[in-house]
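First, one chain by itself: the form predicted alone, in structure tokens.
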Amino acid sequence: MLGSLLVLPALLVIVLLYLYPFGLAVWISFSGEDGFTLEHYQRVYEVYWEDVIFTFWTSFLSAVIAAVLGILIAAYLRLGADDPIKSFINQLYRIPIFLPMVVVAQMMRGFLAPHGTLNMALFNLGLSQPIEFFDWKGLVIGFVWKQAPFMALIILSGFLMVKDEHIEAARVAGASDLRVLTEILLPMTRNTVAIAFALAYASNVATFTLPYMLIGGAKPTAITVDIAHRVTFFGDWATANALGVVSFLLVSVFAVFYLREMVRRGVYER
């Protein structure tokens, strides 16, 4: 009885701030003037299906690239020799983690603009025409720049849990750092890497500021921008909620894996 009372405040927070709004959004998305309807999801399919696909593949691609970079950064910090360069990288890579997405978006607008830093550098290298980055390319670059350090921090925590004895034994047997990474660190921390990937991917799907400031109302764009436009210009909360439910479905597989892994770890640690 006492244990139930202790968890009651946390349970009420989850119900009131998460489960109730989500249930209400699902209810509204299926509600019409005559009761139950699928017209809002039909509108999503007819008008926004391209944006749904765009949101999925840009978020997934960005998470994959960020995972590769995060693994490489974490591997260098775990296996590299202690020197000033390693110490500098260890401090530098964490900076983007603490920058709000609105700051990242503004930075990317200046960096990726037709006459921005990147295009001017390419022009000095001989590129005659500026590259258009205010599309999926800029979105992927922004996501990767923001998410790679976050994933590196999580993956590095997993790498640090691997005992030095395993690494030293592999090196004594003649294994290179690449083999240590691929045959020891990654197999022993695959769940940690998967959790980092799931969190980064879900964050990409849910981000509004970066796609809005880089792409805006151009097509295709992210679901979050469509939701904002649907509410702001049409006052259509039902379709906006339907888009929200679709975005939840886009991350549901990774969310289920993340929750199951957290529960499994909690039971194991006890």
Given for the second form:
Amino acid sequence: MLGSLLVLPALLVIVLLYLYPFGLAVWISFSGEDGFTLEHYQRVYEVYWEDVIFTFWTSFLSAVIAAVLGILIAAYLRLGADDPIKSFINQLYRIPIFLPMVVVAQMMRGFLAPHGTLNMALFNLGLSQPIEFFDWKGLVIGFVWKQAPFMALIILSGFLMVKDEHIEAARVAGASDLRVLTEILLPMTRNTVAIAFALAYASNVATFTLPYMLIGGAKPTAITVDIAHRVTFFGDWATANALGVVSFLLVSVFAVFYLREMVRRGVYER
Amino acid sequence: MSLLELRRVTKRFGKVVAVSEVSLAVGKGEILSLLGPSGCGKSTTLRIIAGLTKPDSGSVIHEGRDITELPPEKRNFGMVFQNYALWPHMTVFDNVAFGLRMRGWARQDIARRVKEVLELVKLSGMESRYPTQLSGGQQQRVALARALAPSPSVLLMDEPLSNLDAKLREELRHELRSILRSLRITTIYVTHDQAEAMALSDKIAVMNAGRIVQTGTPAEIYREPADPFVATFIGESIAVPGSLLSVNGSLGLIRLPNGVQLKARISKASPPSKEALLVLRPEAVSLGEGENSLKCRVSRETYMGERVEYRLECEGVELKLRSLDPVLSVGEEARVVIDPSRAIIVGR
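How about the form predicted together with the partner chain, since we already have the form predicted alone?
Below is the entire complex, every chain and molecule, led by the chain shown above.
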């Protein structure tokens, strides 16, 4: 009984600050003038379904590419020989983590513009027409640029938990660095990698600034841009909330996995 | 010709010299132990041989080829680690099969070989278990099977029995000896346990402060210590400094600080010098009177089960005396004889 009372303040904070606003948003998304309705979800399906699919696959693809790059960076930092280059990369790769998304978006606009750095480089390589990057391509490049270092940081922390002896035993047994990565490091840290992926994917789905500054209202765009558009121009909170619920469903599969892993590992129990 | 050689290998960690100018040679099929106290550089030497640590200078020669720069995965060595280092996400089968897969063996050959080595280490039927489902002794057997499976050219063992309890350690020591003998595999075995080194090795290299101070057969190391460190590190000994007065063949006459003069054998590995050390092991001391004897008083009696051990105060020198049965009591006076063929004089 006393235990339950002691938990109560924390529980109240969670209920009031998190569950109530979330529940209210869900409630509004199902509320019409005559009570319960599915009309907002119907609008989401009719007007924004293409954006829902777009948000899903650009976020997922970006997280996959960022995961691959993050794994490679972490593997180099864990398995590479200690030298000045490694030390330099170890400092350098973290910088994007600390840059706000709006700054990343502004950088990407300059970098990916029709006469931006990337197109000029491609032009110098022989490409005659500039590539249009202010669509899914730019979005994926921006997400990867921002998320790969973050994933590398989390994955490296997992790799560092693997004892040196486990790696050395594999090396003496004949494993190259690549085999050490695929046979020892990744299987022993697969939950850490999955958690890093889930966080990066969820963050991509929830990002507004990058798709807004790169794609804006052009079709297809991200759900977050649609939500802002719905609220700003129509004052339509119900449809905006319905879009929010859909974006929550997009990340919930991975969020459930993340929470289950955290509880299983005992992080929330300590 | 030696199968494996270290030539003047040195390794520093910052200002600490972990391995200093170490040279050694191991013949094919030979079991060599690197024996020494903690921090003497024996594990670093082993890691240099494995390719896990790069030496600052010197070279590692395998079958006449310089492999100092060769990465560990290309050396075809096997290694057993102190903490087993079994991969927890793999079954016993997968752990043992790993080295074979890395070498591109066919699936059926892998299955046959894994079965063979698991039989050798008496773990048949455990293939599908995970390391966490095994006892410490079983895990060490898996580690041995994993190292042996690819038939390595050299087997490296880093204190493989030190995490086991005393009874299991002794049991595994005998099994290990018979396995290594039957396979005739060249082995370098790191240990701080002299009994283990004595029981397992053809040759022992005693290390101290990053250097090899003596290499020889277990009998040579025990009977003919090269310096005071080896004399006191090996066996249960009491060392008393003294002055060498005269040498007569293999025997020397040494004067102890209390003025007592005793005869003892001069170690063949240590050239006679005036500044000497008399090394007395329990087997050199027995109850009796006459020449080479000392007057003693019993200061402590310890019952050890299979024997009784006495601490004796002998004219300012403390000695140990062993007896199968209780023959003295604390405070009692007795004379002990020092056997000159078992007491050893080494140069200081």
